[in-house]
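The chain below stands alone and is given in structure tokens; this is the form predicted alone.
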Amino acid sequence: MNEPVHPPPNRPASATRLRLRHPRGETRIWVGEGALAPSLDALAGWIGERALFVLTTPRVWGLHGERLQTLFDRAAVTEVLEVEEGEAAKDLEVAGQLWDRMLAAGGKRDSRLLTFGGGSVGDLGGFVAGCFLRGIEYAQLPTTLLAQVDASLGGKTAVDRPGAKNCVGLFHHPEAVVCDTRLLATLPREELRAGLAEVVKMAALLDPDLLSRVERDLAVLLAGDAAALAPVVAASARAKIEVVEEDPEEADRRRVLNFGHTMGHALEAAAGFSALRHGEAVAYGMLFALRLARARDLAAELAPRLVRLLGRFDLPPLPPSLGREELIALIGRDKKARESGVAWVLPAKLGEAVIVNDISRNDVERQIAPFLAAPFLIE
């Protein structure tokens, strides 16, 4: 991680309060520049003299761990559980080691778990909390832009298996999510870019005004400016909340949030979960979905607009080792696939998507080679 591009300004902490209602209750959400401070009293009350398990990474803990001291003062005992960065932590063996440590530390049904890191830490922590003693409450304090705008909201938790991302998991909603944009100042530009790709995904299909904001403010957003990022995170959260409340377990409308993810997950897996960040893979996945959309005469005006915007992201090149047959096989194993086949989320126009179930394997194969050769060239 880099030093902050701009030191956090001496402005008062602020937070927008949101809530996500789901079948088992609701998630309280704080979003803003310095949102951690206004949330501390509520989080301390939630901990309430119980055992607190904090799942984090050494890097995040070293940068920001002292910010949580107020919470530790309220816990009966605090156990810090560190895992490595990225997808490597989302493993059943790692989950088993965490459960063992929680049991050894005296974890109970009413103990608390706090995830303090990026999307992988949140995914793993939610899975661990959802399974431990048949489910304990947890909260998320995401420290990456991607986790703040997407991964921490909605209750999806999962670990990976070889060649298949997020294929073992459950829905387990956090009790609280705190998205403090001042924590993003230590992120490298690449991580901010990856998070903004998820913003573009939601904005293109759910919030045209947000898409215009990203186009206008891209440079300052990529610089990690906490004040500029705060309304972007809040707007993304609102868009996702609306969809999740309508379809909490992805039976129908929530599937639009998978725009770019079918090919994106395949690219991640084919690259060994190392050459591309999740958001970068999603950006390429959106470009591939736009190819399929244009083949059906969809997104005539939106496609060139998204291509221009994503072209400004300066994405890393696709790994040269990627092959058509491997990608086809990985798409077939996508966690969203059903017995009837793979459903593709295609943008129809700005603010509107269609979910298509009749794209044949041949149609996909026909597009892969030109996509790999020139991903930004869409007719």
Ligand SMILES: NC(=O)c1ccc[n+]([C@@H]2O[C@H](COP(=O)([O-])OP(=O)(O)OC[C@H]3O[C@@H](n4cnc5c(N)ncnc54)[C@H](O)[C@@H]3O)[C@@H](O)[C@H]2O)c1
Given for the second form:
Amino acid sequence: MNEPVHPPPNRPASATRLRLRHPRGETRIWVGEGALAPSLDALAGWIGERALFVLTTPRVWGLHGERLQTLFDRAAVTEVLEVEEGEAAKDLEVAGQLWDRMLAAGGKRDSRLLTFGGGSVGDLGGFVAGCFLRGIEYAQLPTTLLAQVDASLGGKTAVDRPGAKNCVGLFHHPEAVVCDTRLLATLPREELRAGLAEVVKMAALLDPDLLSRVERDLAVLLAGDAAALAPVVAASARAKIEVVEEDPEEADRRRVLNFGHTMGHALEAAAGFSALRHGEAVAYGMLFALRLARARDLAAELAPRLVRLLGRFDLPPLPPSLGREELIALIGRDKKARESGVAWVLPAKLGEAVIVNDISRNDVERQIAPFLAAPFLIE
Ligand SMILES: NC(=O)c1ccc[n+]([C@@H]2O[C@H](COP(=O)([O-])OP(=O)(O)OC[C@H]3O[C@@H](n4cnc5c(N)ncnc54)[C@H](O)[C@@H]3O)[C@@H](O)[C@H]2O)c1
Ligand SMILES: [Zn+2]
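For comparison with the form predicted alone, produce the structure of the form predicted in complex with the named molecule.
Whole complex next, starting from this chain.
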């Protein structure tokens, strides 16, 4: 086992219990510093004596796998399935190999799957569980901040196709999600920053108190402090749960979570999915959406506040190769674009967003050059 970056805390483990109700049942959720320990009994009960598959990566398993050992005592078979880390694992070929291994190991309709890793492991695992024998139950044990605050909740699962992220997938909600912020102690600062961008997204539009907390605690949050992260993950989870419960399949309300994602997805694609992390692209995407908002006289107070906060993130610069035309074409192709055109989520003011469909190509074009030249300079 590698040594954790931070010394082991003396504080006792604690977990806030939440739940997400969805059309097919509910997801039981544990969030907190050390939340894994108090969730293990319930997880063991859910697994029972069935076959258990754990989907993870060599890095995460090496760092934290020991924490799950007690789950293996009763299960009929335990198969640890390791996949490559990052986006490369969200692939149909990989999913096929996993299904083959699960069948060979005696997987049945009542088998259980645990995902133990970041959002890519979670998205792949949810997809693999959702299709295996027409759907088996699974639980998410997210190990990145981004996965704890966003990807593990809400039932969206997917794999990628060449040049098209998340384009094959299904809604399949986990039975349980455990967000233990102690697992984040080993997470690189860049990954914490990427996750915090999604927190800022939700805080700005859904939870003003959370925004103040992030502004106040940014330094310790970026250092991976488990105690400081616990309330931030819990508040983000609450915000996401509320939106997903209201709109489980993204007909309307859930679209608010796409703040920063229209330009964010375009930036990710234009940068070849490697130069920018998803959360970093979303941070820049929020800056672009704020420009569009200001051009409509929205977010007068919120815009400078978010610009200041994101300025403290120390984001990597935008890749110099990004082209205006390419970005505009990618925005038009975003999978969230509907028949009626691209739906932009713009902040109106703190705690309030509007979804607008009438941003013209000209409106976007006017803002792109100044955005690329100086993304933090708004007005
Ligand atoms: N389903 C959804 O609703 C949803 C929402 C947002 C994002 N996503 C998806 O999530 C994915 C991104 O997830 P991510 O940001 O977690 O990236 P990731 O899963 O690629 O993980 C990022 C890196 O962190 C490492 N890592 C993970 N846990 C660690 C730990 N505890 N300590 C040290 N290193 C660790 C991983 O090995 C990897 O190198 C994307 O594929 C995105 O599409 C899905
Ligand atoms: Zn996102």
